[in-house]
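Single chain ahead, written as structure tokens, the form predicted alone.
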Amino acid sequence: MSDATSALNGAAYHGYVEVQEAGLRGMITLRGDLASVDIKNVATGLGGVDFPAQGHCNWVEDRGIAWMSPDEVLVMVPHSEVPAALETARNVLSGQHHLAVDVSDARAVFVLRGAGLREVLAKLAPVDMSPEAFPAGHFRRTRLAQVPAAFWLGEDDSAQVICFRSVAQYVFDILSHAARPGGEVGLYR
């Protein structure tokens, strides 16, 4: 059995915003009736945070839950805990309509840091990135240039971006290009 590796082995770019591949991240797609107490309990038990409102992500250290759609959340756990987390989900939700799938190795995650990160994302995504329209904790599924992606903002001039592993190099390149010194346009400052 081979060792798991992240898509870009921790690639980093240091521009007016830092772009860093986050490395291995455990991610479980959990689908079902999000009003179900059992679904919520499984998600919060594994994710270690409160269940998010629609269009939000709750995140602490290496655990979180992101609202993906009316019947889907993304539960994030340490990569090594995914098999046990899936087993827990399947045991608790047995007999109930649900889907719990490991999508960890199909995704790549990038962390953006710096005061200009809203501007970097606004260059690439058709999203109003103003603090009033997109405050910390909001989560958006959208596109970055030509590929699907999702992102959320932290409280501390940080953002996390998720994309398919197959387009990780492209996403890293466009984020890095958008963060190049001299490319600042002064939005959201």
The other form holds:
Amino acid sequence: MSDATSALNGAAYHGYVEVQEAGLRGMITLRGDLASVDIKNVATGLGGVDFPAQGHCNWVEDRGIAWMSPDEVLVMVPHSEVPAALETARNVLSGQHHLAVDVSDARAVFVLRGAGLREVLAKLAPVDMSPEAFPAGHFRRTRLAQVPAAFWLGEDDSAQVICFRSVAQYVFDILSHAARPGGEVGLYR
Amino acid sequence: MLILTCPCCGVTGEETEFHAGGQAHLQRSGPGASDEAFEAYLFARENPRGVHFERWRHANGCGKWFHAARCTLTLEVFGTYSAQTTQPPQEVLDAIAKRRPGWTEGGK
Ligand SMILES: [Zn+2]
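Given the form predicted alone above, what does the protein look like in the form predicted in complex with its partner chain?
Next comes the full complex, this chain leading.
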């Protein structure tokens, strides 16, 4: 059996912000009526965190839930647990209108670390990245330069960025370019 | 710059996060309609200098369609509202009336 490999196999760039591809991450798109108790239970049971409010992501270690739209959340689990997680979702939600699908290998995830990460994201996304406008825990789907992406900030000068796997190299390149030493702008200090 | 607030996910973003979908509240001319009526449904569009109702999609975002009422001249947005309606809601019409006294829907 072949080994699963993430899009860029953990590529890293050491700029004034660290850019690292996160490697394998299990990601399940769960769609349905988000007010449904069963949908919520499946998401929180697998994601291991509270169900997120609109526009938020709850995340602890390698599990979490991101609010994607009024009828969609992204449930994140360790990559090896995805088949069992899907089985659980299908069992609990059988007979209900829903979608639970493995998108782990259709996405790439990047972790940014460093005090300047807000401005690195602000160089690429049309989003107000000031701490007041975008506190830790907010989740934003938007674009990075020319491709769709989503991100959220942790409490610890870290951020996670999700994009389509097909544009992983592009996103790595633009993040790295934005984080190049000498490119500091000094925003949000 | 045009700034829209998506009524589906609550995000306020600038126009490159969205995709324009043309004039809102078109009524399809159904089977039995005259050729003229069907042609008008397919091709005839308002192009006002001022208040306009449009469809937009939050393409780089939640992906949902919604409606927006805005001024084509100033890019002022009077309101955004659900796609699941055939008419602008009263609060959007009120907001337009407040900002553009004398404006009437369909009036020139
Ligand atoms: Zn939206």
